[in-house]
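Below, in structure tokens: the form predicted alone, a single chain.
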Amino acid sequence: MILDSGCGEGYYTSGLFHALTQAGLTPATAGVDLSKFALRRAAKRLPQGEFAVASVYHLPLSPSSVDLLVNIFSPLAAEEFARVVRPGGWFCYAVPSPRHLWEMKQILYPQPYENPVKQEEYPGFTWQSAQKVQGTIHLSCREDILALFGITPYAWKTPKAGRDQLAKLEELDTAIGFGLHWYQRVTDQ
């Protein structure tokens, strides 16, 4: 089973379920998060998928049930995430690189700051490698800007001055990055 841990709309969950089927393979595949409103939006973009409103903190699932958990920028909760994971599974964390939407922060903030960006260690995981994406995407509306703002971070430590002037924008072009770290469940002892 494929879990998305924080799985909003669904968008990652339903690449996946497709990537995989398109390569022979018919996983099963389920996403969890608190809001409703999303995962009414992630069951009618997956209809094959299930999907639960729960805390990542508390997963609706048996023990060792989970081949695959992904995480993309949702809080992480590894002693959870480890108690469902299979043991030899895996755990995919995506998170932001240290200039990810950098040209939106810069209007955002009087001096934006970098995120910061680690190699960790989780109980129950053995750190395997990480990928690194990178790209720029271009906005071309302001309804796109504050759609994207909105579901940030930022939307809700942003001071009002820096909202304000991302406002009035009409387009913007910004960095994406973010690291694709994957961990190895150990095999119990």
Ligand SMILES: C[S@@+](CC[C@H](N)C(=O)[O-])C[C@H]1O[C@@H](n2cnc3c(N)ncnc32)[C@H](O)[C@@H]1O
Second form
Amino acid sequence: MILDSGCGEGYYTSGLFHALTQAGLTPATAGVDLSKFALRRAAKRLPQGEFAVASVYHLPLSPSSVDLLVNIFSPLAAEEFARVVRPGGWFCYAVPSPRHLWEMKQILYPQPYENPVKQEEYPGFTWQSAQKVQGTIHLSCREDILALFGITPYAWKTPKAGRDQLAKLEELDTAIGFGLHWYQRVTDQ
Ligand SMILES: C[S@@+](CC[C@H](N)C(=O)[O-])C[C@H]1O[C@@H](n2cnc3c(N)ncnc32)[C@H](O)[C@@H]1O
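Let's compare: the form predicted alone is above, so bring in the form predicted in complex with this ligand.
Once more the chain from above appears, this time first in line as the rest of the complex follows.
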């Protein structure tokens, strides 16, 4: 089974399911999130999926029942992930790269900082590899700029001056970048 932990509206849950289906597989796919509203959208996007309102810290799953757990910009519950991922199974952790949304941050802050990136070890897992995903996006109107800003952590902590600067923009090109870190569940002795 594939579990999207903190799946939100199921964008990646659905992407994974369809990519694997196209590759000839028939993955049982599930998602959990605290937001009932987001899950309603996820269930519409992927009617084949199983979605449940739950905390990532208390997953409603039996031990060793998950083959692949993905965590994309959602809270990390490493101990709980180790409980549900089967020995030999996988945990994929997406983290922002140092200059993710750099040009947006240059507008928001006089001295933007790079995201700290360290390769963490989690008990019960062995880090295996990381893949970089990088690009630039073009936002062509204020609504899109503010919508993107609104789903970032900066929406909670940017001083008014920075928000005002951003709200003046009619378009924005900004870098995006992620690291996909692959961890394998160790086989219990
Ligand atoms: C930034 S969104 C990412 C959503 C999705 N993974 C994506 O990339 O589209 C973070 C999600 O984590 C969920 N979330 C936050 N805390 C949570 C928790 N303790 N348990 C379950 N979900 C949580 C939020 O409701 C939100 O949908």
